[in-house]
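As structure tokens, one chain now follows by itself in the form predicted on its own.
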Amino acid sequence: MTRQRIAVVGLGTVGAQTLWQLSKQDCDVTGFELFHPGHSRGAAGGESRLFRLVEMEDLAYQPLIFRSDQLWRELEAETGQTLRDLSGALTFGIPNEPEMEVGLQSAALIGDRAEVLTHEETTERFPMYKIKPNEIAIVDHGAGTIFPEKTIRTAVAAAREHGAIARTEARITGIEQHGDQVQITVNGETEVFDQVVVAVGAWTATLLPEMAPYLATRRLLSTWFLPRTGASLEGMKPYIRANPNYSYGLPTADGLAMKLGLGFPTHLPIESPDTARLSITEEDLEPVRSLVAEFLPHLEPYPMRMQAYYEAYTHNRHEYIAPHPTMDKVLVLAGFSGKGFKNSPVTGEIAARHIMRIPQSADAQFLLKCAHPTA
């Protein structure tokens, strides 16, 4: 029987993991990357992402988080690379708010890998975070920092070791299905595959205009703040703060600065990353500077570094994991922003199983059911 020819378009957060998973199956898989694995423009830009066991959206994600944790460890064991620093993280929130209520239930499921602190305990142990009087914290001992660019490069390298082909500086300008085959146009030339996975993040609506109604494409900012003179970041952990005070932060690997980011309402709507404004204005910085003044006053009031990058959300905030609306041989993976990197290994596994028609786990059925196309 002839082996299937599979293309993975986009070797970023999710595409690299999908390539790795498919490389271990009985198929011929080729990955295409617009730039190079680990570039700074897409959803993986910015040197760090948060891995956490505590779930704040839906407890049905909890088994998928545990499975992702397993797959992270498998990729590290296979390659000999350290891709995460699991030194713990904090989840802040107001106990009776919906996200924190889920977070507390999640902490109970995690068991001794999570520790719930009262407001008083939180301010005593972590005084550098100026939480509100009605906020508490969960110490997530199984959480920490993901090294995103290194992870992507490692997953692609592992896929190559299994026989996958990874082509860089490959701009795909067309994807068309004709019968049971899919024709893609790459750097002006045409190639034919049996199935195609599209995982191009913020470029999804540009490459596949039919996907535009399903997605909100945004420009995000990451900012890095130094501690004030005489202060330090000693004792600070990565954190996420639940709505209505959403933000997140991660100390840099060298411990010299704190990376901060805010949520969807502060993200700039864009049509395409190829035409988006790159400059960062003082107005763009105002929300994160206000965060520092209110929540992290021991940091300098102005960032020492800032970076724009691009992501895509779905309108219902559930991942789009489904065939293209008109091309059943094209699997679209999009809209992972907010939980994409943490769960990227299990998403890659689910995508590979879909392509190879391998039965999905019961836990994955939840994700496929909730991650349906919604415009």
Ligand SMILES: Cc1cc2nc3c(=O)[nH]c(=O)nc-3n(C[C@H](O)[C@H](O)[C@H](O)COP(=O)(O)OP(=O)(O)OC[C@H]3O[C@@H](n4cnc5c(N)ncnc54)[C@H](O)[C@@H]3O)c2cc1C
The other form holds:
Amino acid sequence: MTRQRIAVVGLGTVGAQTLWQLSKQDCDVTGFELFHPGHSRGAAGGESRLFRLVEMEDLAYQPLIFRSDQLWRELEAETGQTLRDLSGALTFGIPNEPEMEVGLQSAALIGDRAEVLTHEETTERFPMYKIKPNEIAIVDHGAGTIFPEKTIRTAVAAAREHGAIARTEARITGIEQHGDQVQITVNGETEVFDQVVVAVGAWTATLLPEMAPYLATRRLLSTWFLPRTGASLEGMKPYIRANPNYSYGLPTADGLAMKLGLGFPTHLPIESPDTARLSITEEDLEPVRSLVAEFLPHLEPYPMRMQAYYEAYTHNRHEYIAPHPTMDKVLVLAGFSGKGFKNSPVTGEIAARHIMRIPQSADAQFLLKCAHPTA
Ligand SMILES: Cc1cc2nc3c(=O)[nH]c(=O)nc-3n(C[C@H](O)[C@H](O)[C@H](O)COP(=O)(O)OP(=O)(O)OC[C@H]3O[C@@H](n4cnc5c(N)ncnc54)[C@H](O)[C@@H]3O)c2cc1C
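Return the structure block for the form predicted in complex with the ligand; the form predicted on its own was the one displayed.
Full assembly next; the chain just shown is listed first.
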């Protein structure tokens, strides 16, 4: 029997992991990337992403986080590369708010890798974060920083080691299913595959217009702040704060600056990353500067570095992991809604199982059954 020919379109966060997983299966897999693995023009960049064991949205994600944690370790062991720094992270929140209620239940599931602090313990151990009197923290000892660019490059390199082909500077401009085969147009030429995985992030609705009703494409800012003269970042850990005022931050690997990002209301809708505004205005910066003034006043009031990234959101913010609405041989992985990096290994595994018709784990059914409203 001839081996199936599979294409993975987009070798970013999720496509790179999918290519790695498929490269270990009995199929011929080719990846296509618009730019080059590890570029900064999509959703992955800025040298850091948060990995957290503590879940704040839905406990159904918990087993998937544990599985991703295992797969991160597998990729690191296979390649000899360090892809995460798991020195712990903090989860701030107000105990009776829904996110922290889930966070505290998640901490109970994690066991001794999570430590719940009272308000007083939090302010004593982490005085640099100016939390409100009703806030507490969970120390997530299994959490930390993922290195996004290195991860993507490493996953693609590992896939190549297993025999996958990865083509760069290759823009797919058309995907059409004819009968049981899928024709893709790459840099003006057509090629035929048995199945295609599309993982093009913020470009999904541009490449597949039928996906537009399910997605909103948004621009997110990352901003880096130096400590004020005489202050330091010592003792600061990556953090996520559910409320009040959702924000997250990660110290840079060299300890020079703190990278900060804000929540959903600041993620402005755009049409496509190809046409989005690149400049960052003073108005764009105002919310993060207010956060610094109130929550992290030992940081300088103006960022030393800033950059925009692009991400696709679904309307209910659950990942879209499902066949294309009209092409059953095209699997779409999209709408990671600002949270898809930590679980990208398990997403890649679920995608590879779907393509190879390997039964999914019971835990994965949650993601596959997420309903996808069109508005
Ligand atoms: C600023 C920011 C901070 C975040 N922080 C976190 C965090 O701390 N933790 C976390 O878990 N998640 C976080 N996320 C979310 C996470 O980074 C995203 O969910 C994830 O990167 C999305 O992956 P993706 O594969 O869908 O998109 P991408 O990583 O953007 O990959 C899409 C790829 O497709 C390629 N492509 C596009 N069009 C074509 C085409 N036509 N042909 C060929 N290739 C194409 C692109 O070049 C790109 O490489 C954050 C997101 C942002 C933007």
